[in-house]
Amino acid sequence: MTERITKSMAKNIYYGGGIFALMIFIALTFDTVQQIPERSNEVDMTPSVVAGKKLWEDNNCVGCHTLIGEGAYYAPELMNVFQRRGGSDEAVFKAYMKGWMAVQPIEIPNRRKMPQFNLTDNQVDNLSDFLIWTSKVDANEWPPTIEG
């Protein structure tokens, strides 16, 4: 018997093995769906951090800054900025924050300077509440080190 592969052998593992990675396909899909309420902190979620969520995108954040390592890796990652500059004390983190934003621009050398956005006290609290609803989503452990 020779050993060689015919059409019809070629066909069966064509769509066998493309049926076989549809069904992993549709499986890790699922399980994917079925993990996103619990890691994503939706609960959470509140008018102020929908708030906060515009103006990141109106101020073009990303721009300069990742979040959830997605961005631009110009500027630091804010995914845990309320654990850096905050400790994790809401308060103490939105008072950082004020501060922060009402300085800009800093001269630091060798560094391009963030601009300044004349952000509200609520449009800064609205951010703050943004950062810290974003430093409580489940992100596999992202950023590998507490500086980003």
Partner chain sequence: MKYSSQMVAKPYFIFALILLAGEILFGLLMAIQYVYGDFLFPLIPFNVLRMVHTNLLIVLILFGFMGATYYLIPEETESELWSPKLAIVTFWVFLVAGVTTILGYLFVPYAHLTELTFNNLLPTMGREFLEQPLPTKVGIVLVVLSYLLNTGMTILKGRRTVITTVLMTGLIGLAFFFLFAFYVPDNLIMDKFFWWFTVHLWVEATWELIMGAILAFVLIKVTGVDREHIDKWLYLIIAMTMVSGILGTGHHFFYMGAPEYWLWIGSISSAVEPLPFLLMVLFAFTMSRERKIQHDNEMALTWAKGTAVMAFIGAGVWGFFHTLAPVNMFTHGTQLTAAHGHLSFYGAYIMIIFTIISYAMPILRGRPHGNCAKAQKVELTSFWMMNIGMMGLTLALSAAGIVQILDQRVGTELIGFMESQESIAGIYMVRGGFGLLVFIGLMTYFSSFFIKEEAK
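May I ask for the structure of the form predicted in complex with the partner chain now, the form predicted alone having been displayed?
Lone chain follows.
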């Protein structure tokens, strides 16, 4: 197969194909950036949601959990924890989160542990708001089930 392809042909496919692919990629990037605010309900991104994202990062929650399928695989997916543990009710979920964050680590021998982060109630509310906001992102019907 490679006999019929010359070095300069291969070189042209590299430059031509590479630049062509890059152009399409850049164009689609612009379009995606236009669409993300609507798909993610950016209007609902309150200061509390933004603060929650910062707390999510500062405590490296993604080092154990996945969020929308990305992260680590040691602990449950959290995109739909609002539905799973809060029954899609904000007050219920916030109360659940306060309880959950306060009791960590749960002393069951040899069960995987989540650390105690010593967050204030306000901070936990920020995290809850962030997770509630995340749960409403249009991720093309993902996750497939409530178990994440």
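Residue numbers count along the first chain shown, from 1. Quantities reported herein were computed from a predicted structural model and do not represent experimental measurements.
Scanning Q35, A21, I106, D58 for the location where one rigid part gives way to the other between the two forms picks out Q35 as the hinge.
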